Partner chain sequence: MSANATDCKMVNIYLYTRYERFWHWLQSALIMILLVTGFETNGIYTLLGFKAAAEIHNFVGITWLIAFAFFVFWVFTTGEWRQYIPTTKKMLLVVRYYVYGIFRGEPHPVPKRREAKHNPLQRLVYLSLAAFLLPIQMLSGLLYWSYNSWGEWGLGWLSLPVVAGVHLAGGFAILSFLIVHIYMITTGHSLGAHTRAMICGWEEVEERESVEEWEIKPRGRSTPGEA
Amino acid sequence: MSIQSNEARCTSCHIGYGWKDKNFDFKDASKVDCLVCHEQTGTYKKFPAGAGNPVKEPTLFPGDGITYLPPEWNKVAQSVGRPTRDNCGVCHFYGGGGDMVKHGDLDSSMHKPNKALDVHMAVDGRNFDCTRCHTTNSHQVAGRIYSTPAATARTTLAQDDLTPRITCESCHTATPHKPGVKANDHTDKVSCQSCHIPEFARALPTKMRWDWSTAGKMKDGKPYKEKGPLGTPVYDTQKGNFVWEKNVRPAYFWYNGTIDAVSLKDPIDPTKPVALNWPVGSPQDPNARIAPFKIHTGKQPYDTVHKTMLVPHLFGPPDSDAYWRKYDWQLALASGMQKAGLPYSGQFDFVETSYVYPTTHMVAPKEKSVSCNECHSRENGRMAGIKGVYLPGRDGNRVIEVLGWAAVLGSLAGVLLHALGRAVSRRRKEG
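Any chance of seeing just this one chain in the form predicted in complex with its partner chain?
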């Protein structure tokens, strides 16, 4: 699923403040909403499908049943200050169109987390705002975008007190544990997050799967929604089936800070699940370390002739071909691809997809960090899928083990036979 043809919805958060049509200049830095980051009243609300604009008069959004009110501009403008967790959270905790959808480590529970959820941001602890680590320089916010790592140098504040505080090591250094603790030796290959975020979505469930192929079912001729045991929607006529999970053990990959992705022009292999994006890195890459991820799986439309992913037109006015109006994939895909300016053969099907999200927030108290044997084990260890590194406790040498046990059992059998011989011969003599 993608942005093209659905801009008015996506641009309520993503770049495109005031988007009207495809002539919008996404590079124009003046098209940035100051208030969403800096206002402190908490009353500045954007209309979900208004390209980032608040409403001019009270308007009901049918998607969530909420009536959006125009802001009191004077109060909002006079309140501006340094961005808080709430400012950042208003977009980043609700990515993917709602709370708990995209990131397993960022959701509405992070507005006021406790220590058990996030040691840094806890209101009963350090109470960090996002900007404590996501430091800025002339409005350039430290952090990661997919193609660019958050940091390339492992600099700490001890070395340079103006260094961005974006990495754990910026403050904690590469040897954060007490001298002599083995974990200090792990920081060359294992990211801090791998051990210190044992599970994500620890307060609220997170969406783990989104099956678009089942969308479009009607109840009494009308679109409907269904909630599951976690209180979250498991079916939505607009969107298909969802799977939600809480306290999720992350997946682990070699990761150098870059994430690569399939574009709408890249050919895919529909005979197996399509990784729409993947962490870049390998055991040989000196900048790569093992890092935790949320893997979101799904079923999405693709072009069976061109073997490319397809963009449906989801959101649009009532007379448009948008899926959420007519519930017709064929019309929605043709419209979406046309608006994206990409070829569509007219033949589509759904393919299994996966999408990775790095996990870096929700750092747990140190007592809750991952214990050694969760990785150093042969059965169902966290590192089961990690190749290219010898892991004691997981990797043995089966040949040496078989030969070794043969030697040990051979010795045992030998001495037992010898002992038996001595016992028998002695009895014979005594008898």
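Requested next: the structure of the form predicted on its own (the form predicted in complex with its partner chain having been shown above).
What follows is just the one chain, with no partners and no other molecules.
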């Protein structure tokens, strides 16, 4: 779903004050909310539907039943310091409308993880804050993954002590293991995360599927929510059905640090699942590595005439055409597309979609890293979907294998015959 037409709700997590519609002035520095990243009292809260603004008086938000209080501005301003894990987590742990929704490797369990969950951020280990790796230059935070890769060069701190510490190689180098360890030969094609993050969502479940097509059902004429066996909602009138999972094995793709995506103007093929974004990379790309991802699937509305994805207007005042007000998809889609300035035929349906999230947090202790045979395997191996490369143990050719074993047996026979010949020759000399 899109931020367009839903700015007042979505921008509760963004750093702008008053980002309520498409007319927000990004050049006005006074609209930058510095406190959300720098205050250290833990009391500074944005109102969930306030377009990035805190409240001016105690205000109840019906969505979570919490009454939000105005900030104590003097205390908050005087607490300003370097951003902590909690500052970053306010948005990055709760993105997508709640805890555990978007990133399978970032949720509230990462506020104070133990070493079994993340060796870098563990409170009983290194206890790194996010800024330890996500370094900044003039407030530009290292770590973008769309048009700008997180890193364009794999430079270590030994080569340049000012390099951003955003890649594993920055600290661990391209040969992180002891000399002679085979894993050192993998780093040119396999990311460190592929071996050292065996599963994500290891403490809390993550949302793996979101089906908007089932939204709108009522119980006794009222919206309702229903929880599943993991204690998470499996149905919400506002949003449809969900599927949650724990201890999820990642999917793997070639990845050079860039992710491409479908725009609202791009035509789609609704006869098959639509990948809304995808990792960029190939075996021939020297900057690409096999990397782990979460794949989030769902169903979302599309224009059956123009064959494009649609923007629903979800959040708005009582008199608006927002879906969460009138539960009418036709009105919500017409309003959303009008606000986005895009054509809408008036005909819609729901299409199967997928969306990928890179998995780079929740680094497990080395004792829990992925074993060799989990990838080098023909049955249910982790690398089953990786194409364009020969993987020993997974791939094979019967003719080549027969010739290979024939060569091995021939060599062995040759060695044995040579040894036998030398033994016979020695006996003759001794006789």
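Take the two forms, find the largest set of C-alpha atoms that superpose within 1.5 Å, and that set is the rigid core. Residue numbers count along the first chain shown, from 1. On a predicted model such as this, the values are computed, not experimentally measured, just so you know.
Superposition on the rigid core between these two forms places the CA atom of residue 70 less than 2 Å from its counterpart. Once the rigid core is overlaid between these two forms, residue 373 does not reach a Cα shift of 2 Å, moving by less than that.
Core-superposed comparison between these two forms: the CA of residue 45 stays below a 2 Å shift.
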